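Given as structure tokens, the chain that follows is alone and in the form predicted on its own.
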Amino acid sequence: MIKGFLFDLDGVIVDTAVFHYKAWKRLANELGFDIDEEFNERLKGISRMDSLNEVLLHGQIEITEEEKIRLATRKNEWYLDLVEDMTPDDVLPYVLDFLELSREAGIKIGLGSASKNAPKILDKTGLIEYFDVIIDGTKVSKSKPDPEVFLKGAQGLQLEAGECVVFEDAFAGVQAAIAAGMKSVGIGKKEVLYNASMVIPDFKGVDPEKLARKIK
């Protein structure tokens, strides 16, 4: 029985996606080489520093670890220039409405991502109040698709994995959830989130009672 929800942030709850995309690009282009939307896919659901790694590895550059914690700082920064302007308007739609609605159905709900930046915007966007746990970038030692940060949720909400539900907007995020042992629901397109266990477009008049009973 589906007990519990964790839910990835970026994507699934706010559209903070291309906050990151657009901090990304920046440091691209200062350090002389472009990246595009698509290249950008790889690089939702993990951490900064393996983010950092691929935009290099992209621009085909080599530096040092001091010299990628630099950068990756940098980025931070911009991306944070963005994140302050926050409102309860970058709520992505019909997330509010089913929040509330698992709230009442004595669901417990959770957030399982890889920003270390999360407890920030869940409060610019008043949405904090809605989580009984929040396992960010800052209570994990590895990315997804490993599957640590999901089942920190899931002990955070005292449940067992197969308790619970994970939705996910990106490829490797779906993937920890399986790792976890968890049931899981793609945000967005089924060609690119094939190996959820269900797949929606949106929230858009979601059942989450439903949703927990009909998941398999």
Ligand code: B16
Second form
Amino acid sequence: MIKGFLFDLDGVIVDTAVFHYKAWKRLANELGFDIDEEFNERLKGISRMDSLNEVLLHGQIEITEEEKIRLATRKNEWYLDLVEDMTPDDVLPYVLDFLELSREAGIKIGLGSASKNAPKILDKTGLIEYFDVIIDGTKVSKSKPDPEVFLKGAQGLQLEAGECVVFEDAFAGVQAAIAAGMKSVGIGKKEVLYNASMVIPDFKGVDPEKLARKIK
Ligand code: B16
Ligand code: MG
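Okay, that is the form predicted on its own; can I get the form predicted together with the ligand now?
Next comes the full complex, and the chain you just saw is listed first.
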């Protein structure tokens, strides 16, 4: 029986991918090259340092670990400038209804995100009170597709892995759910998230109780 929902943040609850993209693009431009939206797809769901390594590889730039930390910090400062202006209006459509209905149905709610900025974003968008547990990038040592983030989420909700459903927009995130022994709902396109238990374009009209029954 499904008793808990674990949500990814970026691409599921809010669309911060566009802020990450702007900040990485600015960094790439300062380093003398460019990245486009197609390249940016690769950065979705992976950690800040893994993203930086992808960006540097793309620009064929080799630097020391110390310099990498400096660049990642700079990118994060630019990213946070954009996050600072976030409001409840930045929550993706139908998400709030879905969270409310889930809570009313007695389903426990957790966050499983690679982002170290997740609590700040949930706070800015007024969603933090909905979450019974928040597992973010500061609480895990392994990135998705490793299951750590979702296993810790289930643990925080005091549920077994099989009692949780993961909501994810990234292929690697769905792989993490599978590795954790959890069912998953892909948010996006079936062609991309073909590994998910089911795929929906968004939360429009989705009934949490029905979904929990259906996905079993
Ligand atoms: P930060 P998610 C991920 O969030 C983003 O999709 C990814 O692009 C980003 O690099 C990662 O968080 C780390 O974010 O720099 O804020 O720690 O999709 O796992 O919610
Ligand atoms: Mg995501």
